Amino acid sequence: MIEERMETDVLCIGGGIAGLMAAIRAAEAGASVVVAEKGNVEYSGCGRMGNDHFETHIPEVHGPDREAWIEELLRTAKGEILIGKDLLRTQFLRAYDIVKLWDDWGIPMKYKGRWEFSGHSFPGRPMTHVKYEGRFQKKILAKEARKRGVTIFNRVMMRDLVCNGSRVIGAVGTHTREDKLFVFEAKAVVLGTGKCSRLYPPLTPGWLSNDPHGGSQSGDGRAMAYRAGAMLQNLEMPQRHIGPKYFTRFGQATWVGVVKDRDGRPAGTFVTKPDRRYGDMICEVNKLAPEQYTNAGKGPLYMDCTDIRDEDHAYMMHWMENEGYTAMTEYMAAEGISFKKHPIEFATYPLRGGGLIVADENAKTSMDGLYAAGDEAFGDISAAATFGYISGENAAAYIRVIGKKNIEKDNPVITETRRLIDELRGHENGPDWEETSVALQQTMSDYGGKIRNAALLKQGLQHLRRIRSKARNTLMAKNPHETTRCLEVLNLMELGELTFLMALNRKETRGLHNRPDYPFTDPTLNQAQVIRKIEDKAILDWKPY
């Protein structure tokens, strides 16, 4: 296997929206810049196909009281994502100068030369999410980034992060699709790898990439920050959406109906008929409504937009087109299916990996060098833009200050890296990733689902210790795009033991963490529960939000 080496001072792993203004920004401030993308920056990430939504404070619309906005937002999209008010604070000092870049830039942010909110609130409270036309973001970022020097390296899938101490100095990983080794020595590291989407069985088993967030979320900054040693915290809290059922999408904000019932009647209480100011917020606010309405006997339910007005038909169309509805609603006219005729069914999504790696106001991690942004660190689109730009931001200051290290031919971890890349290629018979990945989501799903409980939660840890062993000995790679997936199955693999040891450890119920053993909420443990890698053993322990 060829071994191609370079040298830059900010390495940014995953192009997508946080990796390419964490380029971007770092770029500006000076540094040289690459960027590793397993798929292709223009296609890449949760804002692949588009956006219609960013989350943003503008004084001149909702006035001066950014903390009350904080706290309605909170009541809505950004209360599932557990993190602390001072992180809020400043993603909402920075996101509205995003927000105006970008329309600077070319995405256009502005509804027909004004700022228009709509959806993610509820009736008659502050609006905030402004709507903006992102289907294009992804090119125009990675066209914004090229304009700075940055160099980008699509196809390229990041294994390990390399270290000096506790300080990151580099990245190992292998082309998607040649027989190459990348070697990257950096003075400082920003991961944006996206979400943790795998780990669960998709709502379509049979078909493992039918994910709103696509085939390739595997949770891979996450389980090469927790190998260095870097701090994750809150595994054991997973989440779930809702939406149109068996073609799985997110965006229910973008539709402009009401969820009901199979006689008609509305599930939730906010509308009682389509309001594009709106939506409707059972979406937002009970997301198992679906799910629930049906093991009740109840279901299913719908998504109801038959009575929606002529213009609100084409004001939904518009922004489904720009949240990336277009292979849905296409296929939903070759077949006939009108949203003004037809209720369209919803879904409670399966569970997807909860968690993030801890980063701080600045986005720095718990290791010198190491910086994270977007799913990885605070979540959503305004998130992974605004803390993306302040990751680059800081990582051009901190290599201004520190000394370059060089990564020596022989350490360890490239060589562990090239040993397993030349074990899987090397097998002539054993599980495929596909085989493999059906095993761990399986496993996953009996034993760490939406029921937990300590007898699951240790059975579950010893059969997925037992599997992982089996695939890191026995997985088959024919190709470099097999290395690839399966280097995702075994990412996937090491984060669902470290969510079994963290979900045993929360001897409470909260949330979708649902234990019977221990089913109230402890309030002594409102905070964060970390987990890092010291001497090669998981240590937890629980910090402050």
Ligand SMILES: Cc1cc2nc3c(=O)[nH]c(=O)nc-3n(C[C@H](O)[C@H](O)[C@H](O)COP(=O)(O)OP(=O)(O)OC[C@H]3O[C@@H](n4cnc5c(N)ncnc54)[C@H](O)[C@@H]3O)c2cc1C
Contents of the next structure:
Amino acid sequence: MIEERMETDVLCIGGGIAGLMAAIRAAEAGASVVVAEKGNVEYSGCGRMGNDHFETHIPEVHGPDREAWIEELLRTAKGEILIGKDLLRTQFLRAYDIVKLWDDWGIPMKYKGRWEFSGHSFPGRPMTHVKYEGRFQKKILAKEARKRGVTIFNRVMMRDLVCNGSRVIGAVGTHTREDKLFVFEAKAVVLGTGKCSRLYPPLTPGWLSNDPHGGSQSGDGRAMAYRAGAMLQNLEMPQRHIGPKYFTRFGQATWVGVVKDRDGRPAGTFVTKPDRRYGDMICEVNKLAPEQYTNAGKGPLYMDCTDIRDEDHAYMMHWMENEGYTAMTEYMAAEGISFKKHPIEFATYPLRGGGLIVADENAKTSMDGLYAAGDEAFGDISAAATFGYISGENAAAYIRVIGKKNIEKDNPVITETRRLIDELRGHENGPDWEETSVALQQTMSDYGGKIRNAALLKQGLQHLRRIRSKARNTLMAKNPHETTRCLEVLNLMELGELTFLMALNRKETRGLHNRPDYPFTDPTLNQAQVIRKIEDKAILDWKPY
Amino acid sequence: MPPVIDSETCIKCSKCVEICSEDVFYGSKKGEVPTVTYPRECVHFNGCVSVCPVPGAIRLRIPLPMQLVYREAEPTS
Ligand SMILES: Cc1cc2nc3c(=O)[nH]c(=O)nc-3n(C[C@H](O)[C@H](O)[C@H](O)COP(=O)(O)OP(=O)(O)OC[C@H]3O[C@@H](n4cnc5c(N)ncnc54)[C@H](O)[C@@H]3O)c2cc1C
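Mind pulling up the form predicted in complex with the named molecule next to the form predicted on its own we just looked at?
Let us now look at the entire complex, which starts with that chain.
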């Protein structure tokens, strides 16, 4: 396999919102910057077809008291994210400036000339999310990055970080269309690789792509960070979402309707008629509602927009187009399904992998030269954009004071990556990545899923270790595309193992970590559980938020 | 299987091949009608449809397991 080797000051792995914002800022600060992206930066990641809510405090709208506004925000879905308040304070000190920058760059952040707040907020309370037209945001950010001299490599999947002691000095990856290894020597690396979305089975069993994230966010960043020695947090705390059934999509706050049962009774108490300002906050307060209704014999639950006024319908359609919903709305039009006529069933989506790469207010991880931003650290648009920008700023400052380190030709991480890829391509008669994914997902769901106890978790861990070792030795890739998919599933298996270890060690019930053998929430564990690799062992610990 | 290309109207510009985040068109060659090599990996984000310069030359077929579940409007009495 041929090897392409390059030097850069800052390497951004993943060209989502976070990675592109990091690249823009680092280049602006004078660094040479490379973005390595698995797909194509113009259409990759969660923002590929647009988003429409950007959470921000705006002094002239909300008044000067940012703390009170942050408290309000924590009452919404944001409260589920287990992070420290200092991170939020940093985010909202800077988010409004990013909003203004985006508006200058041509991402329309105002609606009809004014700040438009709607959705994600409770009736009568301060509003938290400004509406914006994100339909072309990825194209625009890619253009801004290129304008500043950033070099973008599309179709390159990074596999591992290369270190010198506890300092990250580069990374190795592979082209997704050619048999070609990429080695980047970098003084600093930013991980912006998105969520860990394919650990548990999708809503449609076996239909791996029915996932609202898309398929490329497989926790690669956290897997490579862990292998390099960085600290990860709370992988045992899974998340769930709510949205249309079976066409899985995020963006519940863009719907202007009321969640109702089969007899037309609202499931929540926030709205009784479609309200374009608030949507229905039951979707945020209790994402488990559809599943609970079904389990109690009261299902199904519908998102009912049938009472919507014509102008509010037009308003909702406008935002759906910006929120990446065109595949669904075009399909609806073709099938004669109408928001005005048909209540649409909502489902609680299955578990998805939780946790993050630990990063501080400067987006710095526990390793020198390694930064993390966006969904790999903690996400949503505002956090991805703001901490992406912050990570670029700090990476650029760091490279000014640190010398370059060369990566030797026979560096063990590069040799191992090359060997792994050669083996994947050489195996015959083994499982492919899809078979391996299904085996992983059923193990996670049956042994580390909605109900956990020590015996289940231990058995699951044993089983996963067996299938992981089989997969490592037999997994088959027919071409570079399948190699990428195999590397993803191997990362997911590694994260699955860590999830079991952390779930075993959290001896309490909290959020969606449900352990009937420890049925109560232990107030002394109101901390982040962290894991890092030290001398090839997974070491667990606790750390205050 | 999604996406579906009309080879009569496709102008072989490869825009869809360039942008697909999942690379479902893997192996397609420039100047030819794209091949949907990995249909099951399509995540139905509509990127290909939105970049296609010829309306209707590419469309998504939403697979059976992803059809929306909705209630028929009830006749008002
Ligand atoms: C349909 C939808 C609507 C949403 N709406 C909103 C909204 O309105 N408001 C809001 O706040 N949030 C919204 N979210 C969430 C929000 O979009 C994300 O939190 C945010 O975009 C995350 O950005 P990111 O850059 O961290 O990650 P991502 O956008 O996931 O980007 C990660 C990138 O890294 C690439 N990558 C992954 N692994 C590798 C690797 N090994 N090598 C190279 N590249 C790699 C991926 O291809 C991808 O491009 C929505 C999400 C979805 C899916």
